[in-house]
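Just one chain follows, in the form predicted on its own, and it is written as structure tokens.
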Amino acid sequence: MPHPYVLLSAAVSLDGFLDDTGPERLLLSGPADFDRVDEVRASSDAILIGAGTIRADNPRLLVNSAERRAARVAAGRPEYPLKVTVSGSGDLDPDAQFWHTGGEKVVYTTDKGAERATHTLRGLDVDVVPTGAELDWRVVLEHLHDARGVRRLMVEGGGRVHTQLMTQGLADELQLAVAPLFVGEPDAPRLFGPGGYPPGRMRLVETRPVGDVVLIRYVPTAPGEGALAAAADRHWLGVACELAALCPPSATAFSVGAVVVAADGTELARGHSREGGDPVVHAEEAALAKIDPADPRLRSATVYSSLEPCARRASRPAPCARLILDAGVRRVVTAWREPDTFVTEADGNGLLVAAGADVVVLPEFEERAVAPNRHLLAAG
């Protein structure tokens, strides 16, 4: 049965923890990273935690930036991201902010625990939802996807969570900001507990300074080159359809990612729709221009892009498809042929091809490119 993607996130110190224990609770970001956190909120269609972070830190678990919820309105999407936990037993406070903040929320929980959520949660707008004698990973997963239409769920926390979701290869991503201090204490929390998690060495797809911590991108690879290309497909398409979603809106022109990768998983380039106030300029456009023509890794990259790169446009002397090619680049990933709302006939895919380019479409992505297009297909 189909799964969202699983992104793992958490804040960590050099040692591993998640928190000391004190009675406050340790803060491992900054500024900077807690801005980029709201980012990747609001680029999820759900949100998770597991009831004894509810209980632990009273988070209220919003997408705090106004412009970034008015394009997830303007896209079509519910102004706040669906909040969900995960309660073996149902003993949930009423009181927490959780329950009171933010838009759509669901407890998953055992036959018996949804008794004691229901009874407990009465008089709140909240979906209460048993997943059998046990707390049931895959049933939640599959729920999320095929009741709520989730296909990006993004999980916060604690780390009993992250490491049921680990040890039972739930996980598409992990990404992790480290934190420029020690905690040293032995009955702090920490990310990951012991269990049987799956062989060998995750893949790094991305580090980067935000403020004073690291973010640290992992993916989880499995044994064979096929398995491990399609785990870096599968996240780097992800990464197109965030910037995707973080287009500013237009009535005139699709919102769009993409990302340059190099064959060793470096990334080269990123772009989107209309960066930096250019209000034509494309996604594939924007990412190629930051990468000097002569670099030799062109020739063996691939270019993720969130919609088929178009091969007729008016803005431009040439289309993003030819630009590709002129590139060097003979390898696309895509999640979405175009349509014909701007452009009949539209077939850069078809164009790529011709020239010898591999084009590959997942097209289990394709809901999550649309979205952030959603209005012009109404239009349409």
Ligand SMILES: NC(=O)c1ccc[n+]([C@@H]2O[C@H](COP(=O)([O-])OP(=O)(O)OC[C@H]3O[C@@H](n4cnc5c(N)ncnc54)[C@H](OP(=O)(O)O)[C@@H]3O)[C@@H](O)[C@H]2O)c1
Second form
Amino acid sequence: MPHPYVLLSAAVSLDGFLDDTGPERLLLSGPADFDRVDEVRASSDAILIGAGTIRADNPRLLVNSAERRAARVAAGRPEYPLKVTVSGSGDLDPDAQFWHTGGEKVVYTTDKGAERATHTLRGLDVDVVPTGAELDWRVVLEHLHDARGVRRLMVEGGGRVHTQLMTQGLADELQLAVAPLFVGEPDAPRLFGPGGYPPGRMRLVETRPVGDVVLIRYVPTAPGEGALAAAADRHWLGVACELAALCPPSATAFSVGAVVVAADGTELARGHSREGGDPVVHAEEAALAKIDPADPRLRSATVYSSLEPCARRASRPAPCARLILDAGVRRVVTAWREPDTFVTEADGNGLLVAAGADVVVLPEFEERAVAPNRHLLAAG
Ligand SMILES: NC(=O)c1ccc[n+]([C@@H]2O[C@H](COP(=O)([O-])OP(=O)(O)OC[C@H]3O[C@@H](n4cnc5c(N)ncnc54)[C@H](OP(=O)(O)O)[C@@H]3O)[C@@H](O)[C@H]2O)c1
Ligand SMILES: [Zn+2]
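Show the form predicted together with the named molecule, please, the one above being the form predicted on its own.
So here's everything in the complex, that chain up top.
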């Protein structure tokens, strides 16, 4: 069930509000930040807002810069990103600017909402897609990926939408523009409402002043159980795949990256194949060797490895699946099952599961994990 990369974007006041309670939309960002948002829009395949934001702000959601639109067209993409909204009720104003400007439009809604929306939006070129009795965010993201080819989704609010994507572990990145002003009204809309958020701290990837606002970019990092694990797992498996690209080339061994992450999202160590001049060291082995075996965080840590940990190897006495179990780690996330290029029945995942470990395979990363090993597969 591949999803697009989901980027939450919002401007907030110093007291954490998205807007005030007045009838006009409160301008939190300045011109420089609106231009930055325009650039992020231009880089996205689709932009999503909730029906509440259509009602409150009546936005057009365009890429305003003609150069950026021309660059999209030159790259073979539609001039404007796909515009997406979600509504439970299907109560959507057919005169809203959303429907009459910019790119193609799609509404995700409930079965009941679809009846209503199909009626109120009749005559408009809008795709109304029901996700069942309730609005189901996973169905929305899968449909955007599979039916609409969306690989990068920018979400521009409001608070209800942001809160659900973050608490359901579906957000890959948060881009926050913090504006130097206060709202101070208790009933104003908040960026994030109450809910079960991913545990631990997010990872800071960038801060940048943009005029008088500050852009902060965070990614979720804490692996966990269930839905909350999803975004952190994608982040860390992406890191493992990037590490695989650092491996010294080899005609006789795989290039693999691995990273060991504590339950609170702290990185404990990373490694890649053949690092540090050791011609036979494996990625998981290299990473685990950097951690004190007595570190109590190992028991609840996750090993992310671009390739399934090995179950047998000629070069060292213990295969990586064994090293992982011996280190006390009981959760492994990987992108690619080991092909029988070098050993047959290389079932490291099976060995881990038989010993009581949780193994998650994220096939959407397989292509990236395979990329630095393509020559080995072609030869075999
Ligand atoms: N500062 C910023 O960057 C920024 C950005 C965007 C918005 N805003 C502000 O945010 C405010 C609007 O936020 P909001 O939280 O009220 O609205 P919202 O998140 O834009 O939209 C909420 C609506 O989306 C639909 N929806 C969302 N999740 C659903 C679910 N699980 N099931 C069914 N329906 C679901 C519902 O539509 P139905 O009601 O049709 O069922 C719901 O009322 C406005 O004041 C706006 O100015 C600020
Ligand atoms: Zn190995």
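Numbering follows the first chain given and starts at 1. Superpose the two forms; the largest set of C-alphas matching within 1.5 Å is the rigid core. Here the structure is a predicted model, which is why all the values come from computation and not from measurement.
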### Task
Take the rigid core as the frame of reference and indicate whether the C-alpha of Pro317 shifts by 2 Å or more between the two forms.
yes
